[in-house]
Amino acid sequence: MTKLTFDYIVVGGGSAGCVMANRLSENPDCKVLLIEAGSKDWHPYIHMPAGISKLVNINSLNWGYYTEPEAQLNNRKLYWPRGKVLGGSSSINAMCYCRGHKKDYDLWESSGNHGWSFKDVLPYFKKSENNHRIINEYHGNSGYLNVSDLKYHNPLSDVFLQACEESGYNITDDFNGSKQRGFGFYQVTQNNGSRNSSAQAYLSPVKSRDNLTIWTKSYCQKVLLEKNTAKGVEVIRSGKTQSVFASKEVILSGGALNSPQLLMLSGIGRTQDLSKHNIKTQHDLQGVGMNLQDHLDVCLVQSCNQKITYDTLCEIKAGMQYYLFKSGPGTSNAAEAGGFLKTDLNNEEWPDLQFHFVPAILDDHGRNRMKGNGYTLHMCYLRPESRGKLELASNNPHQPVKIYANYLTESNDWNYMKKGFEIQRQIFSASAFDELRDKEIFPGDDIQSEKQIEEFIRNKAETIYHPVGTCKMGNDELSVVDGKLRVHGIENLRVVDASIMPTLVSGNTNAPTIMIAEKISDEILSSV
């Protein structure tokens, strides 16, 4: 029986995987297979930006992970949604286009990752981008990924920016230009008011290529190894287990949770952990699943005395306006405005806090729908020192990996979270909100002491969906891949996704993940 063979197998059709599938199949001599565990991105709530409020409860599109009990957060198990669909988390996220700060990448370079300075990565950010408004040396205008201003925003977002200005913070119209700092409206990954996920941007235009095969609802169980060389993968497809082979490379793009899990299931990881689950070690690599980092977020929620928030939006009317005209509230990403600022805790010229403003009451990722009208300000500390890890729960590929985020285990992280909370209250107390402000919903006006605020953070802080670092790029004992994202000690195997980030970028992680895939696909094609 003839073996099913491709030149490249890309495992994971998310933010990075869609880019890899597109770019590698640009070479007509390269036969590419993209494998995605989730379904096609057919659901209408994916494409209507405001549908983000509904996506969190659609289990078929979401891996729906939970952490292990978090010691610093009153032993809560935190909900971690991740996209299980073509486009991955770019099909369910808030579409904010942020690259981070140039110092993030210069830090990667200075840590021993040659070729990853801001000067090196900027061309790939530009290559990926089709910015609809900004034309300058920091932006691209001919890439696959559409980046635009919001077609519609709630009037409260203007009030929020006025409050930021009253509080002494500058206003900007570009978080990805010469300076990151300031408050403004987020540019979004949208095209004519519709979500432009990695799948829509990179797969839809090229899915008919003869040399590109896309498998959905196909679950990769392990990488097939032979004498420390990746030969292919084992996949469950249509209820049957089959092996498929790669003549050149296997590329893992499953994200910060699934890529390290797949490595461990394949026998690549910490021998002491693999042996607990009767997995034979193929290559002892101590860093697999280690170095987990994420942005921890806390929401200040204020009641509004006017019915102008999205809480009382007529969903039928908004939906009709969107589907007929691609306009109105249906085009909103909810997190319309926000910003970056530097606190006095930080001696470097480098923003350390990020904010997202939502003109609605937001609690528990939107899963707890509350009555009334309100507005919400997210805040996260951008460069946490706390480090977590992943561990296998068993050798069953369908059992979720165990997540130990270890949030706030470093005291400095606490200092920034408390400082950020002060700034949240400062902004919401500005006179711009005077005619709109009602009582504070979370944490409540009676929460004032430092101890009370700490307890509020322990009870209410959540992820803002930026896990990275678990297949770290580098050359130290905890690194998993080299500067070209090749897995140490294994031939023909790379990891290309957010898991390779040695340190968390100062902002949202989708645009950097796409950049990483652009850079490495260029590296691969230039050596073919």
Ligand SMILES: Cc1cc2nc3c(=O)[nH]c(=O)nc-3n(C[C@H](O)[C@H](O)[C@H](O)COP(=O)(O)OP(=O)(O)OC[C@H]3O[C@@H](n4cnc5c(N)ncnc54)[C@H](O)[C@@H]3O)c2cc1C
Contents of the next structure:
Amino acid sequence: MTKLTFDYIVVGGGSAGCVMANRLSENPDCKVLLIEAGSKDWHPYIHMPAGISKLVNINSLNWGYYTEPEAQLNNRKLYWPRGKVLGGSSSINAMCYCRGHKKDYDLWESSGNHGWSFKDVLPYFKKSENNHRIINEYHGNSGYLNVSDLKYHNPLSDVFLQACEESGYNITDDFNGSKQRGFGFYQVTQNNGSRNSSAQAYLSPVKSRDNLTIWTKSYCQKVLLEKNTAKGVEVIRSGKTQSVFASKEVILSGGALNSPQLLMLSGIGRTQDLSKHNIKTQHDLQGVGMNLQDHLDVCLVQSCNQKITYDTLCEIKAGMQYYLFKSGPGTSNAAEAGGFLKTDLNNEEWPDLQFHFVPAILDDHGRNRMKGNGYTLHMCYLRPESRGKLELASNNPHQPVKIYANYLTESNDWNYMKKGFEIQRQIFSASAFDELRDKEIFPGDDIQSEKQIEEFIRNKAETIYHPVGTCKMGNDELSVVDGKLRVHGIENLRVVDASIMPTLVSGNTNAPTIMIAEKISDEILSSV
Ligand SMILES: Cc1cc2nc3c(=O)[nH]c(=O)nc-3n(C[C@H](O)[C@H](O)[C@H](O)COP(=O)(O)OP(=O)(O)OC[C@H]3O[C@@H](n4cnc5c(N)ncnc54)[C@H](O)[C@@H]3O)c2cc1C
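What would the structure be for the form predicted in complex with the named molecule, given that what you showed me was the form predicted alone?
Time for the whole complex; same chain goes first.
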């Protein structure tokens, strides 16, 4: 029987995988297969931005991971949604378009990753971007990814920005220009009021290419290796296990949790851990699954004495307006405004805290629906020092990896969270909110002492969904891929997704992940 063979196999049709599939199949001589575990992105809540409030609860679109008990967070197991659908997490995310700070990339470069300074990555941010408003040297206007201003925002978001100004913070209309610092409205990955996921942006326009094959509902179980060369992958499709081969390369774009899991299931990882699960080591690579970093977030929630928040919005009316005219509250991404702030006086111009303002009560990722009207301010520390890790739970590919986020295990991270919490309260106490403010819901007015605030953080902090670093790029003993994202010690195998970031960027992670894929696909195509 002839072997089913493509030039490139991309595993995972998420933020990075869709870019890889598009760009590699631009060359008509390259036969590309994209394998995605989830379904096509048909669900209407994906496309209507306000659907984000429902997406965390739709199990068929979401891997729905949980961490192991977190010691610093009163042993809570934290919920980690990740997209399981074409577009991956970009199909369920909050659409905020942020790149982080220039110094994040200069740090990648200075820590040994030649070619990843801001100067090097800026052209790929621009290449990916079709910014609908901003035309200057920091932005692109002809890329696949549509970036626009929100078509609609809640009046409370204006009040929030007034409160920020009143509190002494500057207002900006671009977090991705010459300066990141300040508060303002987020630009969003939307096109005419609809979500522009990586699948919508990069796959929809090219899915009919003859040399591009897309398999959905297809679960990759491992990479097939011959000695130290990747030859293909093993996939479960329509209930059957099959092997499919790559004449050039296998590219893992399964995200920060699944790509390292796939490496480990294939025998690439820490021998001491693999042997516990009877997996034969093909290549001992100590960094696989290590160096896990994430932004931990805490929400201040305030009651509002007027029915103007999204809590009591008429969903039917908003849905009709969205489907008929692509306008109104249905186009809101919920996290409409926010900003970046620098508290560390030694770090000129490099913000260390990020805020997202939501004109609604938000608790437990929106899973705890509470009565009443309110507004919420998220806050996270952008450059945590705490490091976590992933471990296989077993050699069964269908069993999720064990996630040890190890949040707040470094005392400095605590300092920033507490400083940030003070700023959340400062902003909500500004007089701009005087006519709207009712009692504080979380943590509540009686929580005032440092000890009480610490306990509040232990009880309530959650992920803001930015895990990275588990297949770190670099040359040290914990690095998994080199500067071209080739897995150390293995031929024809790359990892291209958020897992390769050596350190977290100071902002949301979708645009940086797309940039990474733009850069590496360019690298691959120019060497074909
Ligand atoms: C709820 C939420 C809100 C967020 N909000 C924002 C935001 O507002 N702005 C922002 O910039 N970032 C945001 N993020 C983060 C951002 O979306 C992610 O960092 C980014 O999407 C990661 O891209 P990726 O390609 O690494 O992984 P993903 O996009 O998660 O893609 C991985 C893909 O691989 C597939 N896959 C995994 N394993 C297998 C396998 N074995 N076989 C086949 N397929 C597999 C998955 O199903 C998935 O489709 C958010 C994330 C979440 C979850």
